[in-house]
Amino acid sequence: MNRSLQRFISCAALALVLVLSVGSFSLLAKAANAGEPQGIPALREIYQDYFEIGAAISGTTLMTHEELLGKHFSSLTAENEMKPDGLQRAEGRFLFHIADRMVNYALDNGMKVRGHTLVWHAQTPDWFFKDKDGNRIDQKDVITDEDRQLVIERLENHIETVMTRYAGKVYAWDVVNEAISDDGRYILRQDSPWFRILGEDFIEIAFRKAHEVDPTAKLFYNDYNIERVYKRGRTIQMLKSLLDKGVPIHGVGIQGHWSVNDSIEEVEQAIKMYADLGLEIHITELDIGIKDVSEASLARQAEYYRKVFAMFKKYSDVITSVTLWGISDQATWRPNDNPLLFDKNKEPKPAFWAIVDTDKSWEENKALYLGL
């Protein structure tokens, strides 16, 4: 065989090997992309272009649910540890160690922190509302200017101490929590000691002080059922009155303690109405209850989660954060309602798979990611 023919055969053989190698690699890549299971996806990555996805935690669940928290959530909220009785049980004696641990964990893991809550009628120690002689001011027949000034000072001192500590670390605060009355005759709760002592002014005082202490923080009014018709109008009336006076309220927190029978359309209408006030919207305490964990109930819960997250995504120009009130059904304030995305064994439920892609069923999403 002459050298020219030998060289031609060698080159042709090499080219054939290269073609076959590239073709094989391409086929393998296509097969991997088409059918290879990807495992459980991270919610924080799925929703990064829509809104922050958060969870409420306790000092205990920070440890017991750390793996799920770190993988799936981009924001955290202290369930109880930043409420007044969690931080200042006795006047002037602040207990920050658990809250500090939560905030530091979040910062170390690239997460945001929502502060919850500065002013609330519940979970606030009695001393906030006692006069210098130890009597409950809100129970007096006559409340003096001295009494009112004492309570204002305590409110403002609490806000200043807490917000100063977390300035630059906590980006948003639920400044006032659950002030709207469930009784349609009134706008504000008549049984709140804040209202009984300071009248409606306590809300304005709280927001102005919060803005003074940390002008960079987003300040929210937070409440339950304010998406429902019976409570929505009075909430809007209260917020508009304060906004018209220049009170620095930046957003409204809709808690979202729902069941699978609640109207999603009512929630959507409320979102539009609060957005019309120029307010940012956070879904702050989301959990959706069912009464049992039968296959049918879990499927109904999954479908409700799918629909509600599809709606949240539709309004992601105004909804900038969605926080689940807990991580798994193992640790929830609604233990009989099985309301969260992960079950008591911390495994993803149909509800989890439903929000992975709201354009598909939970079964399709699970099959796609796990190769089932």
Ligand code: 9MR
Contents of the next structure:
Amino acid sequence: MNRSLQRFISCAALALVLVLSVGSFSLLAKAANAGEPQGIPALREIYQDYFEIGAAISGTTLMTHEELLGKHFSSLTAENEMKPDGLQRAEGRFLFHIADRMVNYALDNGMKVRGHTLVWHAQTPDWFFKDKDGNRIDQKDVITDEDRQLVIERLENHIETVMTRYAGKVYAWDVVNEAISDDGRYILRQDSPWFRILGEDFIEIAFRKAHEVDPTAKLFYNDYNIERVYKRGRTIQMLKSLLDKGVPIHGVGIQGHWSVNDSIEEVEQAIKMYADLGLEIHITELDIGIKDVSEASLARQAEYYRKVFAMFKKYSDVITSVTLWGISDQATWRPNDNPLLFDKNKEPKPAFWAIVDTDKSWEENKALYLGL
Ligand code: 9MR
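Target state, the form predicted in complex with this ligand; input state, the form predicted alone:
Full complex below, order starting with the chain above.
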């Protein structure tokens, strides 16, 4: 090999080394950039390709938790304010001001609204079930056709007034809440005044009316423990018979008031079974309780949230919304169970970090985003 060829080869080798090292340096720089701490990420961005991520709010938390709400959530549910006793405490006197405020806030901030709930045995004023003499119809020995007609009119009128007001604004409604019995001898809850007066027909009447009033709304049946074996079969039986009759039910709401000891496999099985009915699934009231806020309990809760969100993501073709029942442990119906993602000071808990990336541990996620 002559000298000039030798020189050419060594120059070319040097150039190649230079090019490669500049390339890998910029790759390294890029990797470092990606790993740069970015601060607390927004859940609604993290989950945007999977499902809506929602929170239940009250008139108070809408103000006290506005920052967390606006940053993390893409969907809102009124925890109490859109229930029958929130909207129509006295017959014909609808009070919409708090619900309106919530709905307007959601729409102004690009969020969706789930309506909760139109027909329920609880939080429904007595007058719905009284005859014109003031007697409770559901407690009578003999219920007349006239009694039934009166109650159907009230049920339909409530649905009509509420859904008309929020047509095009509330995209999904829990039309009927908690109608399934906890007692294995019965399909439907026997202590519901709706059931006592109208029998099983009240469910069909409610869904048909809801669909007539707002044909664009997604109509849900919502209940607790319907993912558990003891209640699942009866729920499927009820839903199937309604669907067979052509009743417009579009989805099932699994509430999700759980604790860290509850089986996730059972939930997964139920999701498959409800999906097989052709129904969309919303997780509507998620909160996962722990006994204390020791480091070990918080870590256990984080691991549970991580696993359950990993499973939800796996079924995101059928699960289209996951709503937490509250925002922080400061405002929850289970104050002793500390069941939410933010603590009493509204700071993100290990459970929050756990669902930021369900392929990593909560510690890794936190370190990555906060640079600790
Ligand atoms: O969280 C709600 C709480 O503030 C009310 O006091 C309670 C009254 O019934 O209802 C709670 O919400 C329930 C929801 O509407 C339906 N599923 C069970 C929820 C927790 O009890």
